[in-house]
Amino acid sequence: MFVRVRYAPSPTGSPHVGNIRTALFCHFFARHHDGVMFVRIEDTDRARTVPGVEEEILESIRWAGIEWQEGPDKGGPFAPYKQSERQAQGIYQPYIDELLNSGNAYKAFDTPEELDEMRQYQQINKKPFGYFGGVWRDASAETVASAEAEGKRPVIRLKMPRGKMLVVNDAIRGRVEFESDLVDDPVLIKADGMPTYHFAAMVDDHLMGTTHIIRGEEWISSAPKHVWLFEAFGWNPPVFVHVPVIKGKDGAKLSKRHGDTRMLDYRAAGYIPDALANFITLIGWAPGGDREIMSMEEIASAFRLEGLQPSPGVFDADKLKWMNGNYIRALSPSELISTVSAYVSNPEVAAYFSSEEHKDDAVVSGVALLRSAFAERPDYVHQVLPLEQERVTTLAEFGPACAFFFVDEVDFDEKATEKWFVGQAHVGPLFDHLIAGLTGKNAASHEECKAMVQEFVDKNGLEKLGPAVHPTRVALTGKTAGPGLFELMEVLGPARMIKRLQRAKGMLK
């Protein structure tokens, strides 16, 4: 099967994980096919145009992953990918001239409050809520003339049939009718001169091959008109891919509330883009079987719309969290330190956790310590690592998580002290023979740190490690979590330890 998908964004707003998930299904969908994706930017809307969003969009699919083979950074056999340059040339034109002769649009001189009045009678009289032709669909040519000649600028609206039904051909839910005399009269062309989505959008689709349009399914009361324009012109439509929407956990919308869902917040929060590619794509789409975690190549290999749902996907941010934790896991020790490196040198980070909505400081200054460990002692850092790579869910809690490594003196957490500092009579004993048996050396394997506590447990008929361990744990890093503790000695060092214990010892009481 021959496959030309398009992802094709309006920059009226950041690019949220909705609109990345249909790129993703694009993505994968043409891949699997050995097909071509193309991108195109929807910019007739001027007015809700956001300068920097363009940008934003391309940066935020590459960094999710996504191939794309013609767009406005790349060019391609239908270039211009931009509509608002597209109408520039005058693309569009031939198409609308060709409707307004069959009879298939119209022009409309309604005033802003003639169709407010409109609005009004439909909703007092509970009539179907829309422009339906008012005294304008059918016209005669000398009216038209007439209000042209008094200066009056038309929309131009695309006369939908009436006593027809309307069929669409969905291939997530098979064929939904819709009754014509309900479906209103959408405006193609604006006043301004700018053609509408369902105007540009449909004969671009058409001139540019696309096969399948894949697109959320907010779309699906206007896919009759989109139908009805490709009949209008004698078109064949393409295949229609209605995906559903995400919802939170509570079952409402996908908000703010549930989590980010700009997607570049995500970079800045510390997620690897094939995790969260991988999530994403999860959400409404199943691969068959129990797989969840699964690389870009194998999402692609088994990527076929009949594993769409229909029913709305669910945003789980824990599982996001567990999911890119697994990700982190799996790195190489290469893989960790470019991917840690990059992380902390990006100041989008630092901006991110120092807004308002989510401050963490813990988190700032601990990519900041990191960052600077990263210039001063890259080897060191190098040893650091690994330590925590099996406990972190995000890139960014490496800072936090790190940070006592890079520190001259710990905090200590209270709790922590008031269990292990306070009425511990072997404590002070244990530092002293910790600091005796590092005192001189240089190093210290996680073997000659296990075998000097393990020594002390012996000597003083303790029955476990833990007595020993949990105390040295919290006088080495301020806390009772951690890696493990004989390897945190190791790359710890014995002047260090030392340092830090004999404070710890002061603060026993």
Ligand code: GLU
Contents of the next structure:
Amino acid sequence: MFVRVRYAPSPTGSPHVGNIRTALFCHFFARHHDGVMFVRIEDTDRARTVPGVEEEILESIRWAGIEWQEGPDKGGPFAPYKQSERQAQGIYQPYIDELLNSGNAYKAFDTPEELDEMRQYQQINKKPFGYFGGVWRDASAETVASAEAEGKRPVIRLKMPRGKMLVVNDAIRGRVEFESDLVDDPVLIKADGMPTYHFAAMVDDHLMGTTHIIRGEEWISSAPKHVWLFEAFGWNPPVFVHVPVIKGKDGAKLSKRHGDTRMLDYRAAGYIPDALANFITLIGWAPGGDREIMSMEEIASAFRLEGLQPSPGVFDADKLKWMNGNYIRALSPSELISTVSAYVSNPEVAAYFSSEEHKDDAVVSGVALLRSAFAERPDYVHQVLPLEQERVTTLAEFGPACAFFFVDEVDFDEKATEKWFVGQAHVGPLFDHLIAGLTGKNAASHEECKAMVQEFVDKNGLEKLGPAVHPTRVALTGKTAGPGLFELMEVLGPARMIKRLQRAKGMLK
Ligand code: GLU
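Having seen the form predicted alone, the form predicted in complex with the ligand:
In what comes next, the whole complex appears, and the chain from above leads the way.
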């Protein structure tokens, strides 16, 4: 199958998970068929265009691992790929002239007050909303000419057919029928001469050879207008693929409440792009079987439109964390180092965790500690990171989890010291035993550390390792949970351990 798909965002706000999912579907579909994906920026609504968002869109899809072959940043055989530039080149003009000449479009001179009045009338009388022709759809050439002579500026509307069944062939839903009498006449060209989305997008889809329009389900009600535009021109329409909406676990439309929605926030929050791409692709698409963790290659080879579900996809933030943890654990030692090092040197991270919404001082300070440690003692960081790799679910968690390795004095968790530093007669002698064993050593392997603790347990008839392991962990890390004690002891090294054990000794009651 020959495939040319377009990702056609309007730069009106930061791209969110739903937008990126559409882009991912385009990417995987094109890749599966050795086709082409292109990016087209739909910026004809100048009032709603937000500066900087176009760059953010490209950055977001690039970060998600999406590959496109043509676009505003790359050029291509159908350049320009930005509708404002296409409009400035006069690309749309002949097509609107053609529709006016064939009687499929008409000029409408309604004033804003008249349109308001129409809306009120429809509301009060419970009529379908929209512009169904007014006085202009069938106005005579003379009436139009005299309005123009008065200097009024019209919009140009599409003349939807009446009394007809419009059929949209949707790859997910099959044949979807719309009664044309219920479809209003959309504006194609605004009074300022700019084409609307409906017009520019469909003309471009024809000119750019789009074979499949993959987009959000919210566009399905516009699809009969689009199908009719193709018919009015005598062009073959592409296949429509309206992908299901995304809901939260509570069944409500996805919003901030369910987690971040802005794509690049996930980068700041410590997600691995492949994990996020894997997770997002599975919202509303199923590969068949119970496969969940899939590489970009595996998804591309499994990606068929038949796997898209008509029912809403569910966004499950816990599942995303679980998946991200899996991807972190799968990083090779060198990938782990480069990934964490890039993460902690990204200024977005501190900004994100300092914002009111995501405030987390432990992450901000932990990330700063890691950043300076990478610069000052890289070998030590390289030893530390693998110890936490098994335990974290986001890159942000490395900061707070590893902080105890880098501080001069650990922060003690009060509950931990209460439990292990108060009224435990064996703990003082235990710390002395360890200090004596470590003194004069440059290094202590985890086997040696374990032997030292075991020796104390045996000599003192403690039955289990626990009563020796727990207080030692609190003395060295300040916490009751963390990586394996003997492994972390090996990495901390004798000098740091002796200092920490001595300080802890002074706290025993
Ligand atoms: N420009 C539209 C948007 O950003 C895309 C609609 C379409 O894909 O046809 O939502």
